[in-house]
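The chain below stands alone and is given as structure tokens, in the form predicted on its own.
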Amino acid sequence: MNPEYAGARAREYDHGMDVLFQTFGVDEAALREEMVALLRLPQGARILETGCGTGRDTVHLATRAGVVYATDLSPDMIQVGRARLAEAGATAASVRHLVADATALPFSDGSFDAAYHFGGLNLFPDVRRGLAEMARVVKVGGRVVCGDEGVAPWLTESEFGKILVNSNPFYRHQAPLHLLPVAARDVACRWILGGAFYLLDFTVGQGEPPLDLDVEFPGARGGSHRTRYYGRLDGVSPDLRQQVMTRAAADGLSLTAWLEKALAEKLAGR
């Protein structure tokens, strides 16, 4: 692409959140610390930002971190927001900028104290491993905050709705809510910008959550979250099923508990 041409692209579309921010009457910065604060920063914080774009939320970053890593996958983006920062001063913290995919960042596991994405996840190609790298480069117990184009779910047939749809189809998006990884902890799903845009933040965590298989449950049936899932037996008639629950509670025994007892009869030929 001609460089000329590139970067009078990155300035265009420095010049659409102008304009957006005018459509919505909402005051820009004001909305942007806010989605930052989401993160909870510590003092001298590490932060990571995916696709940084021409700045817009970096200068309010660097006013919160020790530093950050601004990435966007277009170097013109990134020379547009380079200037963007040294007109407004940022000094408070060191911005390292950086060409680099966010679905494929080169940074090992638990670099960064939080991760923050605003205006580029409709564009992944894959939004999963995109949500998923965030978290896997932020430590356990930091926090992640993406957001982008969607309609709120409650406005989609509304006027409102149609209109944004209409103009810009990125619109129809939805929250990415069933893309997030097992990891997320604490998710809070928000719709800004009049519910235009959604908004996700999720503490990072290790794996999937805890859960204690062993607690028996009360009642006819019994067992626990272990025997149901993983003992299930298969090819029962329900007329045999329903035998063995009469006989159980005859016994006073759970549906678990009894055939527990007779298949173990029966293994110990008793």
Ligand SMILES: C[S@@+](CC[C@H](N)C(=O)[O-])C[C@H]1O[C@@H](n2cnc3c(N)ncnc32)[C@H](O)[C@@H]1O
Given for the second form:
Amino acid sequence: MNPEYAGARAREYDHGMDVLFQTFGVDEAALREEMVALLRLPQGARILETGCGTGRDTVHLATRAGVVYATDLSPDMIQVGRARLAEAGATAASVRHLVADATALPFSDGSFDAAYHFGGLNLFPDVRRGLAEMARVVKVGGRVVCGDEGVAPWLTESEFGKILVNSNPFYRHQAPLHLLPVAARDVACRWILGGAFYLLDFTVGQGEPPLDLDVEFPGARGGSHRTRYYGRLDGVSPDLRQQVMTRAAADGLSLTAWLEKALAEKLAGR
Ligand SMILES: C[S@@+](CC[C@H](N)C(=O)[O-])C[C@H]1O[C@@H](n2cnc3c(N)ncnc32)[C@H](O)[C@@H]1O
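Taking the form predicted on its own as the starting point, write out the structure of the form predicted in complex with the ligand.
Now the full complex is given, and it begins with the chain already shown.
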């Protein structure tokens, strides 16, 4: 692409962002500070920003971090972002810019304290992958904050929602809660800018949440998560099931305990 044209597009994008915040009557700097605060950054934190664009969040991240890796697919957006940081002054020293695809990050697992993204998720070819990549490169216990256009569910049929979708179909997107990685813990979802953008934040855990499979359930059915999920047998007639329930109750056992005993005795030939 012609560099002058690409630069003009990046500047046009920047102007569009000024207009967006003006439309919602929201103080952009204050909101971006609030979003960055959700990262709960430790002293000297190493932060990854994906889809950094023209650096409108990077300047806020830079004041709170040790090092910010500001990444974007577009070198032109990054160039404008660099200029913005240079204007911001001393904080620029802690920012490293990099052209990188948010859905295939060139960083090793757990190499950041936090990851941040705002405004580009709806453009990702694979949103699940983009979210998974942020969680992968953040260490366990670290934080991820991300958001994009997506009118709040209770506003989609309102005039507010319809007007926004009419101007920009991206407002039709929904918060991608179902695409979060299983390692996401303490997930919070809120809507900002009048309810036109979703904002997700979570802490990175390890794999699926812990679950004790062997705690015995009280009551007539009994058993545990393990016996119920992994120990399922083929069904019997409802009538026989009822007879077994009645017999188990009479013997003072849960259904699971009675069945296990009866089947074990049968297998032992008793
Ligand atoms: C709407 S801008 C948001 C920029 C900035 N975060 C902000 O809030 O002003 C979206 C940015 O995401 C970038 N982007 C889109 N798809 C991407 C991808 N797969 N990987 C990295 N960046 C991407 C675009 O180049 C663009 O700069």
